[in-house]
Amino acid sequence: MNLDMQDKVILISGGAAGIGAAIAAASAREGAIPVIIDRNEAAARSFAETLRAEGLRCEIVLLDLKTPDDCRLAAEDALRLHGKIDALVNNAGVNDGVGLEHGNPERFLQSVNANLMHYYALAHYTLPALKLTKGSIVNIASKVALTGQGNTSGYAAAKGATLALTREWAVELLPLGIRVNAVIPAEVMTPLYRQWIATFPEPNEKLKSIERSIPLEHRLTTPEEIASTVVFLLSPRSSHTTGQFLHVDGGYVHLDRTL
């Protein structure tokens, strides 16, 4: 299917690894033109020069995105790069371990901050752009939004929130043709998920304890099946669907575990 993507300019933040780096990948082989939000510079070029070996373009904005000037200088550098913006992707983010018990609230406000204010402050100053454009946005959230995971308090109330901002934001937006909606991973096979599943001390049998727990196929989801519906969903063929949660997870959410 021709998503109708071409010349498209897509920002995305943490483009340059894992789920974002997927995203960028596909969007620009529709022929969009990912502008790559990321703070690891040498990841970052990396994976900018991969895709300008296949031929894509991307351009990268090296930022880490901690304070809304951040967020501010990564809109306008998108703007200065190629005068628009059709689409933003917020998708930065961490697993950070700040639970209730054995966190405290100076810890969990910095990780809400550190994984729900650049969703804001990058929708906000992208705005101009986009109601140019028409464009969309797409939130990254989390699984953990819904189902919980224990000590990790700070994260569950940022991915919340970000689901609760997807149905804010579509609605302020309809007047302006805006879309906003929501992708929910599960368990997704990234660097951060290695890092983690690494943590365990038995690995293998930890992540074959949890692919055994995914219903669809008994495997972790890809980064790139993410980023096929993420491109769908600010694709113009997806034009009537706004306000939405997409899981991909293999049924991990909604389906029995136990199958």
Ligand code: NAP
Second form
Amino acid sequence: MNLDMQDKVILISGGAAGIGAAIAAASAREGAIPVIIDRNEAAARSFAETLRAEGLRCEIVLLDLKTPDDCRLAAEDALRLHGKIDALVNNAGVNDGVGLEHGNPERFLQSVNANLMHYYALAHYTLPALKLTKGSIVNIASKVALTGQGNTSGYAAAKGATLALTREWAVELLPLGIRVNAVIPAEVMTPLYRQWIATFPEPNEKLKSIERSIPLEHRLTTPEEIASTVVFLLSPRSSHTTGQFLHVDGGYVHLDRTL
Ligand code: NAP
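Requested next: the structure of the form predicted in complex with the ligand (the form predicted on its own having been shown above).
Entire complex below, previous chain first.
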């Protein structure tokens, strides 16, 4: 299937590593131009070099999306690069473990800010450009929004709000023909996930027990499997899909986990 992504400019927050990097690579292989917005300079530069060595195109905007102004600058810098924006992937996020008992309201607000504010702000500041291209948006959420995890209230609140905003924006942007969908990963091996697993006393045992609980093939989802779904959703091949939540998780959220 030709996804018809040639020369499409795709902004990807947190695109230098993990799931975001896989989305950048997959869209570049379809002929698109990923614009990676990331705070991790070393990861962004080395990833961009790898893509360019393969003959693929990509751009980097180095910014920590901490404030609305950072997001405005990111959107403006990205637009300046190629004069248009065809799609936005809101992906940057950190499962930062701010719990109910072992957190406090200030840290809760910081966590919500770090995981949610830039989703809204990037959508807001790229909207004028997306209107011109009839672009599309994919928000990366998390199974934590639906299953809980324990000890991560801020992240859970932000990811729940991400799903609510996906529906809300899908409705608001219907008259403009801009589609908005969410992809919901569960367990995906990325730098962030590796750090989290390392916090357990027996990381390998913990990883094996998680793998056993994933219904399809008892393995983690790969970043590339998330990326394929995201690129399909961004592409004109999914032109009548909007306001949807797609679980790419080997059945983790919906299927019996005891088999
Ligand atoms: P990752 O391995 O940490 O990669 C994310 C990248 O985004 C990193 O380069 C990170 O930089 C950057 N980043 C984070 N916050 C940023 C900010 N405020 N401004 C600019 N760059 C920022 O993460 P991942 O596991 O691929 O996760 C990507 C998304 O998937 C997140 O929204 C996460 O919640 C979601 N998700 C992941 C899983 C999973 O199993 N991995 C499951 C469910 C949902 P640093 O290196 O400096 O942090």
